[in-house]
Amino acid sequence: MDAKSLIEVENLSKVYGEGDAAVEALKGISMNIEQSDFVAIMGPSGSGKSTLMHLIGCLDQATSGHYGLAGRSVETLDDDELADIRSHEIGFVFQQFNLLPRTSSLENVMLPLTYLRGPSTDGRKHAAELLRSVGLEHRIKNWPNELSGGEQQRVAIARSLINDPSIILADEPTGALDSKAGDEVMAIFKRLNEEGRTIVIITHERYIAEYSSRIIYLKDGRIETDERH
């Protein structure tokens, strides 16, 4: 792996189904993503971008090819090791905010800690600090149904940061938001990247992709263009 590469993908393929029903979602993808990179992945529906995101996030495994993450060959890891990567090294943000409905913003942010080692005073303090960092110090006790869509997504971003991951993967993070809320969310991702985190987002919106420093465009399971700007 290149010394600066955090993510290294070589000839990665993913096939769903078998025989005549087989669908090749990714067809030999190769790319490197460096530490502190900010990458947007674009492409039409069915281009393979969500499949690629799932493979990078260790939510699924490739049919063939190599995926290296921080010097580790992901294809050689067992389920426990993959779960450990998902818990500690990668933060996830999705289009649907996936917040527990009758749970406060603070408790939603703390949720990954609760699953791993139980609640703690330090955990509550850290969660409160993260909510302040996304401009929601006044919403700590509110339930999701008391928040706007943009506020719910900012809670989800705070939750993705609770275990201090080096990588944030965001799948259509502004897809359910109006343009103002989307810009607010992207400004947070931009700041996180400037602080040193690696950000990879999927988006259909070119103006959202323009927040990144690099745009990878997929078509029919292959990389069509890969440009820095």
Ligand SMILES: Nc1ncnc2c1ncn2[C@@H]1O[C@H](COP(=O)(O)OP(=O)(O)OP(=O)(O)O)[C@@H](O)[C@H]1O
Contents of the next structure:
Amino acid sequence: MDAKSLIEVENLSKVYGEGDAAVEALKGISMNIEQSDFVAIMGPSGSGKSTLMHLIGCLDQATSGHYGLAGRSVETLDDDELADIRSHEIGFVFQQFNLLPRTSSLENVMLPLTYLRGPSTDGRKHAAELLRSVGLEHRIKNWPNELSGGEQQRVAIARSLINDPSIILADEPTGALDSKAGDEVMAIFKRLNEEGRTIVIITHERYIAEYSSRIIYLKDGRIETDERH
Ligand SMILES: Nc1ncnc2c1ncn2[C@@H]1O[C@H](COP(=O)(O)OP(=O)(O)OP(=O)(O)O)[C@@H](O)[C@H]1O
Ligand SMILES: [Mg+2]
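Mind pulling up the form predicted in complex with the ligand next to the form predicted alone we just looked at?
Every chain and every other molecule in the complex is listed next, the one we just looked at coming first.
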């Protein structure tokens, strides 16, 4: 990687739909994110935050522009290579947790392993360790509907870590939580960042963004401000 940034975005645009129905969600975004940075993306509803995160997470491809991830040009990668990056390099956390119902915390955390190489004793141990690291060692066997929102989100964070990703992307991870549970979740992201992981979160709330070291503010598909604090 040398002098290159972990994430390099140059004049990225994203258009959904075609013709009269076309929506230009991103209109030429340029920015770099260094390894171990902690970035918050803010901006009004519809400004393009989730769209940008989907592109960064290789969940979707840009319409034009360049996206470099760890020195690789994402626009040149095929579906298998993109899936490989998603499962090994990136951990995803969403507002609604996206846990499987009627499935224990432990099994939810192991889910990304199951797809890759089948469950193993090591995988079980690792998942249990991750649940302990987010303060849920006493909730390993519970189903999601037996957990509070904050606990469910901590299971989701543990799941995002099972393949040891270098980047964590979180789209409004505290949006469905009260401020106390939100603070607990953010304390975990802060620790993960201090351990060297690169964190990008979307939030509508200033006090949540204050946990980051840099706030990028989007407006109408463009970067309005990009400041360290
Ligand atoms: N799959 C899609 N098809 C068509 N238009 C879309 C699609 N996804 C998003 N858009 C449009 O792109 C624009 C940006 O959407 P995006 O979801 O990125 O906004 P956002 O900043 O995340 O908003 P919010 O804060 O409400 O989550 C919006 O006008 C939205 O309607
Ligand atoms: Mg969004």
